[in-house]
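Take a look at this single chain, the form predicted alone, given in structure tokens.
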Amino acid sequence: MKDGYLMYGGDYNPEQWLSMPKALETDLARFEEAGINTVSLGIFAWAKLEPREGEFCFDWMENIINRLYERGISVILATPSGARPHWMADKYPEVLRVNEMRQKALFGARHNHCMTSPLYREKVGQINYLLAERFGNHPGVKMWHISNEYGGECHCELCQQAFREWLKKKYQTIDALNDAWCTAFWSHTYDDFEQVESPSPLGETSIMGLILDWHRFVSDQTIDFMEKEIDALRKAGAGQPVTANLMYHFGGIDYFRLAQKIDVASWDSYPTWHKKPEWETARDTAFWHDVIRSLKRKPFLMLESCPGATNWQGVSKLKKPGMVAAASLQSIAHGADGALYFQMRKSRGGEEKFHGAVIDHYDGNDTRTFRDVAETGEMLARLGEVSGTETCARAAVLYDWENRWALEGSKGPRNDGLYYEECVEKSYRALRRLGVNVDVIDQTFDLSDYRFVAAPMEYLFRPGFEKKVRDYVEKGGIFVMTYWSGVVDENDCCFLGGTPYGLMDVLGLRSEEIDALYDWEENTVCQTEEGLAGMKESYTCKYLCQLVKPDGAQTLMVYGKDFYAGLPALLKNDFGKGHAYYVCADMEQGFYDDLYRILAGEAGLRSPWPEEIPEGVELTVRSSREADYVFLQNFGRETVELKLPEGEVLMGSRDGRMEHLEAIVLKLERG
């Protein structure tokens, strides 16, 4: 990443066009016209780079990198491990994955490889080393793109044995494993590590400790595979930063752990724009931008998005005028130093021949999509000075991968949906509605940097998390925890002696029961006489209602009906220098909006915007030492008019008027 320069471009697959050299000439001209300055190259090119075992053909790639460099276009060079060539699967079937039913896959699709296979690791290391040896010092290669969208799992015997070794290292003895997994239930005790198999519908799926450790193993094995890919580049002398493109809502890998091994976090963003009101989709997309940024708490990349219709979604909806620019700008506002697309040129055949692209089958520069891309390129060129600036957040919301795994397999209290991510996003949205930046973190993060922390539905506590929360509140933090938190340990074994585990005195209460509501049921929570100024008289709740026994905490709201009418639904407890709040039910968004407005003031969180932010308008701030860059985007349907403070308008109207999908970017110098 580079100051004064926002990456703009996307995935380029010239290996599909080597028999049509005129296409390259057209591409180069169109890239210049559209303001493209960066392309990702070689992601699925292994069959062209090594068409037969040991026969490497890199000249075509060097020619293209040279031609791009001559035009001022940088390359993010990929390692090709996401899709290996046919000859490898034919000669070395061990590289093919085995599914949970113990069926070996045939050659096909992509990401169909075993990450444990020593042979596959050797082949990947070899081609990565040779690519880095050839291009690691090329001035046009600015970054390495490691594989593509890591994911999936293999249940072959190689992986089974690796899993057993992983377990031996973690537990040392089979007795320790049995105790941690509570295998005495249903008489599922193991006598030896060799008896352990990965979860399968044909075998064991009832031991949550096994399922959680399998998730951890698959995640660790994927990260280890990625590390070996990076090691090969480094051994060959490549010093450029590395990234790996992550995915929306993907649960298979703990991205917080993976991010520790790469230099730049990036992700592939494919919202279903226009399916719902744009402001709703924008809120969800904003959350994931902040998840990816928070992985390393520094600028990231939106490495893929679509400039047109995304062909693999249920409905291939065109992007309406202004949407391409609005989506790209949103990523920049949330801390991206680049907005890139899949794909630069539409393929002639295959899975994604109808996927949107900068250049379509027509080849011309007078399509609506090409004009949208070119206008977006001009916009980002004007905003180059924000590159490298940071996103400073004093509020955080927890979203934890291991907690998510545990909730998804917990067997109650609602097997038809616990709505964990929705619960997290309610806290996130309420804070963003106030115009404050928000980090999205997991339980491993240090909390001391934040004035306000929300921990929604932290069902599983990792070791030591309760102490971290205790220290945070005791030293003056404002902390919010919700229902169904602190229930189990890292192996999904229930805590004894009362919950939320280790925090009953911090929260001033003890959990007693939790009522799961049918989808058609709802309850209300109502103000008490003491109440909380700024809250409405009542709110609606659904899905889950926890019943707690106060022990020092002040009851601020109570349930309105059912047999637990009058019992606490919102509580506050003073602990040390800080305050801890507990939300007992799955509350509507408006509840969080009102509560967090009050708590933000208590925590001293300040928005740079003095007025209330209109519904549908998103405000985000990036900062340098000299200035704050305020991004305002109108994802609502109505025109809004804002009174702008004094400052330089880098983009948009000085009069503060924004139509649907329009934006204003302000530069506010620091005194």
The other form holds:
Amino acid sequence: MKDGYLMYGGDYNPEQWLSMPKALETDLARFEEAGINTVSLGIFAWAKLEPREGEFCFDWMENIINRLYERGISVILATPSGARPHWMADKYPEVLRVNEMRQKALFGARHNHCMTSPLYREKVGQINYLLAERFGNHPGVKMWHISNEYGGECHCELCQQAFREWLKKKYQTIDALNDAWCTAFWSHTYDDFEQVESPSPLGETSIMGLILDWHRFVSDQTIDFMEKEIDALRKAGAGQPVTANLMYHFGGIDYFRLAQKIDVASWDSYPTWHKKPEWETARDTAFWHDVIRSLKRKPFLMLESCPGATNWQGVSKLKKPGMVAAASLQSIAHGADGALYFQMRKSRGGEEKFHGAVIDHYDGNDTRTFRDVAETGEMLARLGEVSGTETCARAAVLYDWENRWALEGSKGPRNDGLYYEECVEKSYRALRRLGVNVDVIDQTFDLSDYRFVAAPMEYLFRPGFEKKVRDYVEKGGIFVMTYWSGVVDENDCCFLGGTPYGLMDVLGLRSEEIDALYDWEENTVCQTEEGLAGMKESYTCKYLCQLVKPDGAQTLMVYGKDFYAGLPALLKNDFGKGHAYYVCADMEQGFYDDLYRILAGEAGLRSPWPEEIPEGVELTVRSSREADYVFLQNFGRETVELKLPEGEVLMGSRDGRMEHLEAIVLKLERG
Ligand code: GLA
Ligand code: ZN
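Structure of the form predicted together with alpha-D-galactopyranose (GLA), please, following the form predicted alone?
All chains and molecules follow, beginning with the one already shown.
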């Protein structure tokens, strides 16, 4: 990164081809033809790196790294902990997971080791150390790929014991734990830490503090496992940056915490392109690009994506012409310094033999996918100068893992779906429609960098969050909070004395009740007599309608139906130098689009684009000290024509014309 080029390539598994050396020759030629400059190696190669316990065979790997290096191709070298050799599971069954039903797994699959097992930690530490010792100074090794898609949980006795230790450290005494978790409920009081068991359908699922702390423990234990992996590399003298490939929608690990321990955030992107209109899929994918970039607020990597069809989705659709390039470019537009694929060469057998790859079983370069990949390689090569440039956002939307866990575990008010992620995405989309960059942050972030902050469904407040919000608004921030916020503390215990906790004066209201709607029900939210210029007369809402009592806030819109017709549904409160808005119900997208257009004006958020952005067009900006790089991508089905400002056109047409999936990248020098 920052080498003046964008990384381009992907996961390469030559260990599957060692008995067919010709394949390597073909691959090297193809990589050159496709503009490949980076491959990830060794992700699932442990059985070839240590075929028998203590017998390490790294020569084949060295040969491949050398051959790649001679051709100018860098390596992201993996630690192989994502899948272990058979001998290890046979000899040391403690490496295998136990599920929540307390059943022990057999050998098989991957990503399924116990994160606590001292033996597994030792074996991983050893092989990582040896790999780093051998390759840590190789000029071709540019980065480390730590394991693969960490996730899942283990309920074995080792993990139970580690969980108890974790709890002891956190609470010191069992009384403190009982108090925090409110275990007097149903007589679930613990007498001793030894009685604590991880949540299970066979046992405890009704103490929410336990569920939340189990999530935290699993997340921490995984991060700790990862840190030990990284420590082993560092001890052996490897100084390259490390990354860990993350997954979208994945809830198991607090990615904001994990990101503190890696140098570069990265993720694996597999949208179901062509299932919905491309602009919708692009918008949803954009959200995850922005989540991953925001983890470190630095350039990230799209470490995996599919150059053709995947094979694991319900329907594995081919990518239509232009899609591969558009998907790769979208990651760059959102701040990635590289777009990579899974996988470079399609495996002959096993579960992924039909998963799209740069090089097909056929081997040739005259396939549609290969041509797409080569063209995308050319495109990225032309954009090398954007590598290392930053994404500057003045608007932020909160998306908090702990809050997500609490909402998922809690009972009520709508066990048929609270739609937290959707609620977050509505705020995100409304801001993106305006063409402004958006950070996605959690409650631990400093808010003072932003002019506009949306806090959708912040049900759980981490300690001190309310103070952060208060300061932010007081100093002039524009803040939006929605229904079902500030309800519980970090243990999912309800705040007493009125909610949203600690913010009733900031928001100028108190929430009283919340009505849950059946799937087929809806309500409306209408303008009051005063009205709010820029908003429509009415909007629909679904699922959740909160009833609040204003105390200083101005009512901007009211409910249209039901026994609460006429009660406030949108409120505004002036607090200090700022304004705080409260959205009482799960509103339709159009409501957020219109409201945020008004609030963006209030907050002085400006898109670099003076005109309305046509629907389906994505606009993002990356900046260096000297220039702004404006990315415009047409994910809509219709051709659009935009009036471009003066400036250098790095790609696309100067006349501003973009057909479906086409893009324009402009370089605007800073005045
Ligand atoms: C994940 C994994 C890869 C591969 C791909 C297939 O992202 O990390 O090893 O299995 O999925 O899409
Ligand atoms: Zn375990």
